[in-house]
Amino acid sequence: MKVLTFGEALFDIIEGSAHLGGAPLNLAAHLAKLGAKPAVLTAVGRDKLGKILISRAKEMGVDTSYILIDDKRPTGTVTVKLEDEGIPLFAINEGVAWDAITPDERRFEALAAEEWDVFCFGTLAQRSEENRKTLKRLLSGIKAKHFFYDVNLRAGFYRKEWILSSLEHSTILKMNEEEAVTISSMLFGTTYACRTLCRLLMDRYQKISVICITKGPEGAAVYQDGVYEEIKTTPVEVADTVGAGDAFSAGFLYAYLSGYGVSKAASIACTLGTYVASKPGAVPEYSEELMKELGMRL
């Protein structure tokens, strides 16, 4: 299973401790753990953090050949403050390397020559004009069976036009409950229930075939072919929720693209997302118990 993720790669500084982060990198790392072959297209600075990031990504099984080195900008960092129940508040630094993901022609040609099972992208990396240009070219130029859009809104770093453009290119859409409220209000002028919102989105965006909405400790909902289903998950003691959504995405994509139905894929995704929420950091080590459970279900 060949996957390309695009966007931010950085270090989350959580209570003074540095953890590898950025949704596209987290997603790639979890997919690698599950057995996929992910590559990430991003940029880091020519600095110590950049070297560490590339080294750790390689150790996790992520293809780093599309990680660009920026001589002018530092590797990205985000300061994360944990609120009640492990909910993170992000202070996202600007003017960093992943704000300028600009592959040269040789790399664009290499990306276009590959056949990807899924291309994954989000909203945050679109905050820079350079990245929006790169993403536009990728969406029209690469060969992928699916285009996975994780809405992943961060306060102050999204615009309606970026979201509309992203939805037009998506085949699989993922968001959380809070993002569903924002999308509903932004696109339809009112807050629809998740079931209605899914129907309206698919009516408007014909390429979208699957929608996932994560609901924290309540599990998730999936929508396909007019059928809306809620998937429950087992409650856990939360360490922090950083990366839990990315783990859900990885679990869902791996199971769904392996041929499982959306309901089974979402159930597997909830298991993985819940596990990650119970551990500190976005990409914790998988326990033997988790691997056994995933192995039995996949």
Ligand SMILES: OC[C@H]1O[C@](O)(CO)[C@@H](O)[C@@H]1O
Given for the second form:
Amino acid sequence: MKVLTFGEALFDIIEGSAHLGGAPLNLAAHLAKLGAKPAVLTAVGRDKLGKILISRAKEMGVDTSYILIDDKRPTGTVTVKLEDEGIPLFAINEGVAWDAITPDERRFEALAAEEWDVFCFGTLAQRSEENRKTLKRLLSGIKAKHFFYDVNLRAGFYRKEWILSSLEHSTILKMNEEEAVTISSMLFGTTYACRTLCRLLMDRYQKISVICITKGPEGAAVYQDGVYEEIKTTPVEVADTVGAGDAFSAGFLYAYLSGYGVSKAASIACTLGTYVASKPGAVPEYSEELMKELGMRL
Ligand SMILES: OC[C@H]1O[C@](O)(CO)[C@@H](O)[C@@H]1O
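Given the form predicted alone above, I would also like to look at the protein as it appears in the form predicted in complex with the named molecule.
All chains and molecules follow, beginning with the one already shown.
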């Protein structure tokens, strides 16, 4: 399974300790752990953190050949404050390496020459003009069976026009419950229930064939071919919810692209997302128990 993710790669500083982070990198790391072959198109600085990030990503089985090195900007960092129930508040530094993901012609050609199973992107990296340009080129130049858009809104770093153009290009859409409320009022001027929102989005965006909505401890919902289904998850004690959504995405994509139906894929995704919420950071080690469970279900 060949996956390309595009966007931020960084370190989350959660209560003083550094963890690998950035939704596209988290997603790739989980996909690699599950057995896919993910590559990340991002940028780090020519600094110590950048070196560590690349070597950790490599160790986990992520293809780092599209991680660009920026001579001027530092590797991205995010300070994460945890609110009640491990809900994170992000202070996302600006002017960092992943704000200028600008591959040269040779790299663009290499990316366009490959056949990807899925190309994954989000909203945050679109905060810079350089990245919006790169993304535009990728969305029209890359050969991928699926275009996975994780809405993943971060306060202060999204605009309606970026979301609308992202929706135009996606075939699989993922958001959480709060993002569903934002999207609903942004697009339709009112807060529709998730089921109605899914139907309206699919009527409007012909390319979208699957929508996932994560609901924290409640589990998730998945919508395909007019069928809306809710998947329950077993609640856990939460360490922090950082990266739980990214782990959900990885579990869903891995299972769905392996040929499982959307409800089974969403259930596996919930297992992985819940596990990540129970551990500090976005990409914790997998326990024996988790691997056994995934092994039995995949
Ligand atoms: O990508 C932006 C932020 O969101 C996360 O990916 C979690 O979903 C963090 O690791 C990162 O700081």
